Each structure stands twice: as structure tokens, then as C-alpha cells.
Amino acid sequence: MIKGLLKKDLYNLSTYKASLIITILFCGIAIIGTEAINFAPIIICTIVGMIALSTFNYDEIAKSNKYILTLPTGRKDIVKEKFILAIGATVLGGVLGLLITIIAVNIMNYVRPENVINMNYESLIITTIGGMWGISLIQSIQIPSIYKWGAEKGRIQMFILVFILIAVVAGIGFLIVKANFNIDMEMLNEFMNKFGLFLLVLFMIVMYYVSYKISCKIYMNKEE
């Protein structure tokens, strides 16, 4: 049944083909105009990841879940499908962003050899994974919010939660500075170089898992 739910959402998302093409063109122009190549994967990953969340709007407007629940489909299957779609969109956005950036830069270097763009592949990969982590954080907060308050109110609640999270992090940083807590930056950089990517991926997995469990609990107790 999850396969059928994925087909439904992918069919609805097919209307975003034009948006994706425009995004690709925009990123290509951004690379050519500013040579800010590290931002292209982040932009593409963010837009693809957010487009996946728009399926909640379709479902809410069409009230499709009421019909789906009359079929031999459990609420956990509905939640699971949304997370599969969200994770798939995040991975796809990251891969597309990375590949499109590399292809665009190589084309530009071939077309204008007098103005070569030097591309650091390691930095580009780290930036791409960082962008994937960012959109996974937004998805992990927004999906339970949507199940709790609905698509429109859930989006507002998500922004409030993100603002609170940023405020908490900023507050912790301020307290660390005020406490004159010394951080060995050389040791920190060495640690991040060794384990940074692993930690980002691990945090993504943990965020999605916790978000999935919360979403299941909310939706199981919700009346359609």
C-alpha cells in the first residue's frame, strides 16, 4: 500500500516540473554570475525537499486521508510513506544539486577557459551534506507540526519552533562567551574533519527517527 501512496504523491508532485527546471536554470545563472558554487546544491536540495512537503496541502484540500483510511491501510503506513518521500526528496535534492553544480562548472570552464572556476570537491560535498542536514531539520520539525495543527497552522508553528531553536542555540553561545569558556579551535577543527560528516548523517537519521515516532503518536490519536 505504501507503493500506492508514493505513486499518488509523485503524481501530484509532477506539477512542479516547471519549478524544478527554473530552479536549475537559476542555479546555473548564479554559478555563472557570482561563482558562488557552494550555494547551488543548498538551493536545489532545499527546494526539492520543501516541494515534497507540499503533498500535505494536496491531501488536506482533497481530504484524501479520509478515503485512504477506508482502505486496508494503517495510519502508520500513511506517516511512513510521507517520511520515505521526504527522505527521498532530501537525498535526491542533494545528489541533483551536487551533480548539476559539477556539470555547470565544467561546462563554464570549457566555454571560458580564460576565467576558470576552481572547484574544491571536498568542500562542495561537505556543503551539500550540510544543506541536506538543514532541510532534514526543517522536515523533522514541520511534519509532526502538520500532523498536529494541519498544513497551514503547522507551517507557522514550524517557524516558531525553528525561531525558538535558533534563540536557544544563540543563548547557549552567548553564555559560553560570557563565561570565558576556552575552546581549543585547533582540536575542534581536527575533530570535525574526522567525524563531522559522520555526525551530520547520524544526526539526520536520529532527527528523522524521532520525528517519525512523534508523528505516528500524534496521527494515531487524531480524528480524521
The other form holds:
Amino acid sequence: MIKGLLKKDLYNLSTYKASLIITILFCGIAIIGTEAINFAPIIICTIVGMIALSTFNYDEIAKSNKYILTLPTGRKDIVKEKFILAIGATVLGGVLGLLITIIAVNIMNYVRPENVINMNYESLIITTIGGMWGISLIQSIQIPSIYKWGAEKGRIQMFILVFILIAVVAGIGFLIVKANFNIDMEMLNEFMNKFGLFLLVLFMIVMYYVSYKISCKIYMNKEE
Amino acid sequence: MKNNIELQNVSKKYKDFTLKNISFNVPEGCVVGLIGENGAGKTTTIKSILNITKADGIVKIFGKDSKENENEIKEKIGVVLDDSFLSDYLTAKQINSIMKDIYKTWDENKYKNLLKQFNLPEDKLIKEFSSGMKMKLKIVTAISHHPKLLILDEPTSGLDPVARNEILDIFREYIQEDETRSILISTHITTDLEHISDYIVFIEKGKIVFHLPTQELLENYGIIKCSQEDFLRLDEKDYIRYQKEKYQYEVLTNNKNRIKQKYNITVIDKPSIEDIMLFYIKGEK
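For the form predicted in complex with its partner chain instead of the form predicted alone, what are the coordinates?
After this comes the whole thing, all chains and molecules, with the earlier chain placed first.
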């Protein structure tokens, strides 16, 4: 059943094919032009990740949600499918971003041997995962918001939630500074170098899991 | 006779509307028409049957609790909703590919044959279809997995008479193919039901006004057109509603033979389902 729902969303998304290819090409050109190789995976990951969420708009415009509930698919499966799509898009965005950056840099190095860009693969991977983490945070907030308030209102609510989140993080930071809390930066850096990547991935999994559970709870009680 | 749908005291409360204790059955081999004004509760009843909205009361489909056996039941139901379908940016071909993975019993050949029969293009986006073509596609999609029960919400609204007739033919053919099949059809175009329904359920302001065989409605009900003097002779028990017109009274009865015998009134018009519905809504008692 989930496969059928996935197909529905992928067919809908196929209308984005042309604009996605243009965006990716544009990113490739931007990398060549600016040499800002670390930004490309973040941008591509964000675009692909956000496109996946536009399937909610297709469903809302066609009022498909009501029809889908008449099909032999449980409400949990409907939510699960949206998360599979969102996670898939994030991973695909990350991989695409990474590959395009590597290809673009190699082309540049081949064309301009006098001005070789030394690519730091470790840093590129960290940036890519950082980009994936960012989009997964947005998706994790936005998906339950859409289930609760709909695709249009959900977007506004998401911005409010993100704003609150930033305010809370900034507030905690401010309190730490105000309280003269001594942080051993050297130890923190060492810790982040050792476990940073692992923590990012772990955090992504936890965010998606919590978001999925909240979405299920909202959608199980939702009336179309 | 077995029932494909049984509703017992189904109720649903909204801020400004309440569906009150709806109870009726849809027997095997029968077409049941759900009629009523816009906002009377037809769609809420259908949404409650399909568990799209959470309602109180008992809904049994094929003898099983509709909430506990939801997926199993929905595998055997075909649904057409007036205002909801898959995205307009899909094609009929893509719908086939999607439905193959949704229904275990999806019949690709039947779907493709029906598309051909109704001249529906496979590769054209749905958004380019006319209203009639869209509705036909919804119906073709609803019947291509050989459902035992069809639930249709306003399947003929907004269509011209030719398209409506073609669609009614699809339903006739569907019900004739297997005697255990049933159709529950909600509509405010009541003339359609005179041709295909076996029972009529009339809902008004969230309550069932009557649930009767169509034949009984069309044969026993009558409209008496009489003067005020004749109207005053009528016993209140002998009529259901009346309407005072400019020069005469129009009176709806559910037993025209008794009226003929008791009051010696010979001219009693045969009402349509729409006439009966209008008398119940606008008439006085």
C-alpha cells in the first residue's frame, strides 16, 4: 500500500523535474563561479528536501486526503509514506549535493590546472550531513504542523515554531554567558571532532522518530 | 436478505450541525439512494460509514465492524467522492500504476477496457479532462478492483444529461453483474434515483425523515390539488404536508387510494421524488 502512495507522490513530483535539473545546474555553475564548495550540498539538500514537502500541497489542492482515506491504507501508513519520502529526499539531496560538488570541482581543476582547488572530503561530508541535519529539522517540525493545520497554515506555524526554537537556543546561550559558565572550548572541540558526526546523525534519527510519532497522533484523530 | 451496510444510531456533532441517530441498511443486490438538501447530512453520513470522520454509533459493513476491520473492508469497497480524488497532475495511466499497488484485486485489464469504453485518454493529464470525463475516470477507478459495494457521493452533480445517463448505465451494469453487490448513492438530483434505486433514504437537518422502497414512494404517494373547502374536509392523518398556492391547495399524501375512496377525489397527481422531498422541506403540516 505504501508503495502505491509513494508512486502517487513521485508522479506528482515529476512535474518538478525540469526546475530541479535547472536548479542543480545553476548550483553547479555557482560552485564554479564562487568556489564556495561547502555551500552547494547544503543548498541542493535543502531544495530537494523542501520539494518533497510540496506533495502535501498537491494533496490539499486536490483534496486527496479524503479520497486516500477511502482506500485500503491505514492512517499510520499514510503518515509513514510521507516520512519515507521526506527522509529519502533528504538523503538523495545530500548525495546529489556531494556528487555535484565533487564533479564541479574536478571539472574546474581540469579546466584550470594553474588554480587547483584542494578539496577537503572530510569537511565536505561534515557540511553535507550538516545540511541534511538542517533540512531534517525543518521537515520534522513542518510535517506535524501540516498534519495539524494544513499545508498553507502549517507553513506559517512552522516559521513560528522555528522562531521559538531559535529564541530558546539563543536564550540558553545568553544565560550561559550571563552566568559566566566556563566552557572548556578545547575539550568541546575535541568531543565534537570525535562524536560530532555521530551525534548529528543520531539527532536526525531521534527528530524524525519523535516527529513521526507526533504526526501519527495528530492524524489518527484528524477529520477530513 | 443480507445487508452490505448496517447503520445503527450513527450520530455526529459539529459546532453548527448534528447528525442524529441515523439508522438504515443497504441490502445485497440493492441500490439505496440518499437524498436531501445541501447540508442535510448526506456527506457526513457517508464520511461516517467510511470512517473519514469519527462518529458515534454502529457501522457494520459486510457484517463486520467498520472500524475494527477497516482495511479488509475498504479492499472490497469502491468510492466516488464529488469533491475529492487524486491530483489533477496525474494521468489515467499513472493512476493504474498507483492502484496496482493499493488494491490486491486491482484488475488492470478491466481498467484499461473501461478507459477505452468511455473514450478516456491514458496519457492526458486529468486537469485537461472535462467534468464528465473526470467523473467517469473516478467511477472507472472505483469499480476496477471488483468491489462488492459502491459508495457514491454526488456522482452526477454538474454533469449534462447525456453524461449523467452514461454514468447511470455504468451503475446498472455494475449491479447486474453480481447479485450480492450494492450501491449507496447520495445525490440531490433525485430524478436519477427514480431510474435505478430500490430504496430511498431521505435526510433532513441531520435526521432521517423516511426510509422507503422507491416503488412504494412512486406508487402510493400522491399530490392532491384542491380548493380550500376540499382541503378543510381532509383529516390531518390522511396527508403528510400541504402547500397553500395562490388559487389552490396542494396536499401530499402517502396513501392515494384511501384518499380516493374516503373523499371521492379522483384527480391525484403522481409525484416525483423531488416533489416529495420539496413537500417535506417546504410544506406545512
